[in-house]
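Below you'll find only one chain, the form predicted alone, shown as structure tokens.
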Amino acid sequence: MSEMTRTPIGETAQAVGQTVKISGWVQTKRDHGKITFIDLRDRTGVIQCVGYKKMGELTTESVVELVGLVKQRPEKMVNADSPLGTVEFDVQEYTILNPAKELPIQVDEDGRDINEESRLRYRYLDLRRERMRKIVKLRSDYFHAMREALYEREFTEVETPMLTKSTKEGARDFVVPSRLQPGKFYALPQSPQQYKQLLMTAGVERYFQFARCIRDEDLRADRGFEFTQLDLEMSFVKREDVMKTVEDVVKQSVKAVGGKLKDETFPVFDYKDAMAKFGADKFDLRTEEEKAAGVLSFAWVINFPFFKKVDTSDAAEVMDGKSGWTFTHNPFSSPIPEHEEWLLKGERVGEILTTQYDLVCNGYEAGGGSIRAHRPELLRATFKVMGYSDAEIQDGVGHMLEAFEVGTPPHGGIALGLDRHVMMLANEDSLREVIAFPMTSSGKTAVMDAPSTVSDEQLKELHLQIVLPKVAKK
């Protein structure tokens, strides 16, 4: 095979009359005796390739390399439905780089009629279909647009640890045993909440991160164990400053990927008004026509209650709210200024409002944030309301209290659920459609078989012993 440089298929229309090399996957094959037609696909496009007395043995989805002449199609043979329908490829030489056997799932349709278990088992095939390729690209483009928008506003991107300590985020932690310190555990981060506040103490002032967050919670179509959020924090700001910055970044990024917005200015609803009007703090403001057109309707909800009564059926809430009260969003929020005294005195707990602001879109929560407690007495008072002793507060957030005593500025931020944003941009109804390798609805990994057992040697190294639950005798 010739050593010439590979030409992306999408650029072949500019190479009419030239001999070039292209590579990709055999999308379709049609045999007509001595002539074989294939449609060859790479990430840039699809082109019809013609072989005389060659390529008859090719199978669909095989990977091949072709050398040949790019030719203009006769006017009557032009395929107006294809971006490269004005040209075809006259194959002179070809090499099979990797033949494909019969596929366990087909990839030529949108895949919605294939059961999810099979699609996730063979996700590397499922991602070849056009719909999924477009979603992967959309996700990448949206993240790129957000990153650019934040750089324009002088934000600094900072990574925070994946092995950390348990934080109060309203869900169970995934824990990781320490080999070097027997009997001790790390926690995987439910969010970078505490680290991003410490970055404000450090003087970063404007931070962001595309953060991987991990929570052991019940799974559903719009939630999984792992998710990605745009995490940002700003110093010397009030609630309105953060909301305006986030609104501008979201609008700029949505438009950059061709998304359609219902409102140029996001409407703002008081929590109690939203509950009275919609019966929920997540609502959809679109008309039926706007829903059909895939329009995004963002809105803000503000002035949430800081605390709520513990739901005794929720194990995480029971653990967090020792007094019978727990936080509605997170315990690191600040109350609205008028209610600071109530919090400090532990009075009128059910009436205290927080500086929390939620971004909602199309009936989903698209993000949530708040102005934070930056003074130690406020954070300590929050945990006191939830029934924590001084020793428990010191053990859980003592590092935060210390940081707040050495010059931490007022600050606030937000976490945007990016999987959900892409789901809405792609007009899909499940998060698993917009994540490259999502877990199944039962919590199993795609492609690989996990959770799985580990060897006795690994357990011994980690100083662990498996004790299976006893099965009740019938």
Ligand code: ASP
The other form holds:
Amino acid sequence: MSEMTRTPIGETAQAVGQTVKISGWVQTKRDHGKITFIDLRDRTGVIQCVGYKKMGELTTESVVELVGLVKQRPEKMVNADSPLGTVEFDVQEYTILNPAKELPIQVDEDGRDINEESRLRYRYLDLRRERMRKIVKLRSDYFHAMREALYEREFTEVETPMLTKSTKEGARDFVVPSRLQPGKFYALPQSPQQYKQLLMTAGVERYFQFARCIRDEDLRADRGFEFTQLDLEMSFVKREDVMKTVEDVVKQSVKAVGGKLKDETFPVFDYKDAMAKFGADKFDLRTEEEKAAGVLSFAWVINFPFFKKVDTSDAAEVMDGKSGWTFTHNPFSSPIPEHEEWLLKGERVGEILTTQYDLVCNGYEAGGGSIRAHRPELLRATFKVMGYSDAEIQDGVGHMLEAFEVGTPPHGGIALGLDRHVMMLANEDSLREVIAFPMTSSGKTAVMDAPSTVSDEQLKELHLQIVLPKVAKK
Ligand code: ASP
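Starting from the form predicted alone above, please write out the structure of the form predicted in complex with this ligand.
Shown next: the complete complex, the earlier chain at its head.
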């Protein structure tokens, strides 16, 4: 390898007349016998390189290092379609850093014709295509803009545990066996809900985290087991305060990455009105032209019912709602102030409205949150409505009730589904297009083979025994 320092390809236009070193991937090769043209790509750009005969040995997508002269192209050779179309690289020396064999999937097109299994099996190649590189960068830029918007508003970023106790978000838990305490299990967080509330007890006042949430839900086309939320929580706030802050952060971040918004002020709908008008609590307010232009149309929905009748076909709901009632969104929410009495008395359960606010965008749920019950009697009352005994309440959320007796400020927050946000910003229609290593629709990991079996030694150490279901004989 040459001792010269590497020049990013995107900066070669400023190095005309100089001999420099560039490195990257051979995007295309045209072998004309005596001379060989290659397009070399790195993260900053693509440049046409002209070399001598032996360079014909380079295979596409190999990683090479080139030393050569950056030249201005003659006027009539300028390629106006390419950002570096005014220059050319005259190769003097090349080194192959890692030769590429024939690729299992092609990376020079948008990839939509390739079956998804192959794309995910070779995701590290799939991510090389321009469309995917742009999405990876867009996601990073959007997260960066959000982080900036939150720091500007004096939020503190705090991480919460991944190995924890069940936090109810209406799904099954993924559990992790404890080696040191045989027979006991951790749950992976369905959300950082309880920890972020405890951070309010701790006096953080304004918290956020880019949180990974893990929920064992029945797989649907557009849903995986894990996803990324912007999770935040604020103290001494009312519903409207949180909505305003979130709206400002979202607007600022969407604009920072060049996204277009339909409304400068997000319209607010009552759940009842939304259901009457759209037949659903997620709706799309865009015109056909706005859809074609990739506009984002955000709106709020408020005044949801707190409880609903358990759907007996949903195992997680049956587990949560022992009385036949379960929460619609979040058991840690507070009802609207006018309905607190009903909740405390367990009356008119079906009529109690929650302080929940959902953010919808282009027909999808883009986030949701609420003002929380920060007094122990309110949280206890919610679990009572769902049919929990005192002992079960103590076992499930006793730690929260305790924290609510030592000075917990009124608080509320939200979680935004960032995979969805990026999907809409990128104008894609599948979440898998905007996650670097998503799962397949059948729950298999990208590239690596999980879930998979573990060794007998591991099972022994964990005091676990596998009992497979009996296969019915034909
Ligand atoms: N914990 C909720 C969720 O993950 C969001 C919130 O209420 O802050 O959906």
